[in-house]
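Only one chain is given next, in structure tokens, and it is the form predicted on its own.
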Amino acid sequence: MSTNLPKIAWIGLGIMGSPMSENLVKAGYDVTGFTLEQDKLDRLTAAGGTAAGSIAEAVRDADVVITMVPASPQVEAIAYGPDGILENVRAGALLIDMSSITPQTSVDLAKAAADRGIRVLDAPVSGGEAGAIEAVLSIMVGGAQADFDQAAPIFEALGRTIVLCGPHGSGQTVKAANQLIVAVNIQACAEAVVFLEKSGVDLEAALDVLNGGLAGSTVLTRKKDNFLHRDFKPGFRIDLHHKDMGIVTDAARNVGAALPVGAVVAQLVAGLRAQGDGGLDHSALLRAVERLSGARI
């Protein structure tokens, strides 16, 4: 690894965080990681990274700290307090939060960090587990241009579409819109799948031709096999999409934007979660449509 590259601390090694941190190791970065699961730390070590025993240990010598955790409460838990990032990272470091959280949480974090001389970018991603593994994520960023420019090489090791969307919180606002579009798209695909199957059409052939026209989408490309084989192993869990639909509907209400279709899909996601499917991939919205259509699941 190059000694000219910044030293990175990575906090949160889940479905997305593990492959993303490993891609930085492959790109030559010195990555020290911390998470609560020992097997995830072992995975990072096997990939060439370093495991830390605490947040403080992970961030102490870091030039850049990257966080990838489930939601706002987890971001606040790792950022604040005597054992958190802000108390233990050196002044001048860059904190990049790649979690999907509320825009206000990102704004508040940036303000608290600035008081300690720490710069912050909110940089949530889209592309799911496959995009993380393949380093083709879309990365939507909020923060200062100079900080974005410094972080650009890191982002380029993780994704393909990398855009500074505006000031702090802007990345999270764009991510909320992304999650709205994805959820509505999955729901539409799920309804089409049930309609096609009940009509006796060859589903695989139908999805192939649909994906070649205006109805085609990254969702349909990525989730086609999930639909065909009812494979709902989580790439992005319903639980997390439920959280994100709460973020977008709340943020939209605050700015006076009506989301009539989004509100319905948010309730469908909530209903699926209430039925015990929160740990499944969000393509499992198909299960809800099947239940409504009389299937016994």
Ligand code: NAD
Given for the second form:
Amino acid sequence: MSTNLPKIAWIGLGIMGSPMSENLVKAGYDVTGFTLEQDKLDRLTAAGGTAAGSIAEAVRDADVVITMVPASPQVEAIAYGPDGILENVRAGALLIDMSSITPQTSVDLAKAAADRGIRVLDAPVSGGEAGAIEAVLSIMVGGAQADFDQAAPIFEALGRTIVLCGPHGSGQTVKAANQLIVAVNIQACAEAVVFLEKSGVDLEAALDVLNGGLAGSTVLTRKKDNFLHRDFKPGFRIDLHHKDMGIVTDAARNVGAALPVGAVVAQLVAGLRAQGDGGLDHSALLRAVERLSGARI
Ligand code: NAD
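Could the form predicted in complex with the ligand be shown next, to go alongside the form predicted on its own?
Now the full complex is given, and it begins with the chain already shown.
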């Protein structure tokens, strides 16, 4: 499709990147994607985008490059080096990294890119796979106001709550806090589920009434069926939440903030992963509570 909209290159078409890039296609953007799995490239093509054979090919004609890969090492791998984004995108382009990574990696990337005339925003998201599909994500952004303003129409095609939080890395710091709150909330819900079931209460009725009061949350709304049916298909993988608990623990230590409850939940996430559950949805924190309580797994 030929439009006046900026041409987008999208790197990383996973659980989040696939539906998000498809929402940009639906909004009329010309999207060229690259990712490691052929079936995800086929999915983008079927949705009306274009598949590229490499990062260099994907970004060559792009005005805006969006990245959505697992963690800091992958962001560094796709950004740097002769085959990476910085070497192959034109000067003046805008690079928006929507992965959840360490704030310092975002700061370093913005500096390296500025040396080549490339502008960067860190723009991690919250809202999960459902939020990505429904284009209702929260997007927490770090970077310059002018770049944020330029990216706003793109963000509006992907999310609903879109906030510039401060300079480079600020989006990632807010995302780290988000992951702390979500993990602690899931853990509290999981403990309530085991307590309610062991008490013989109708679990679905209990969760419905809890969700209408002060105990209610987006976590409870989005994860209720996972808890009820022990459906732990990801979603958001325990492996990724383990990575995020490491980010928030480290970032908090750097600024002298104590996270006592976060530290316990980080250990529970790590234990779940060590037991082979890293590929399950983070609602599988319920399995850890069940193991501790001698309840059904
Ligand atoms: P995912 O593992 O499903 O997808 C990651 C994608 O990155 C894969 O398609 C992979 O091919 C691609 N990739 C990795 N290395 C690459 C490389 N060198 N070149 C090209 N592509 C490469 O992960 P996801 O669940 O989509 O999460 C992506 C990011 O979004 C993570 O940082 C995660 O923490 C964050 N996030 C995820 C969710 C969620 O619910 N899944 C919610 C909010 C934020």
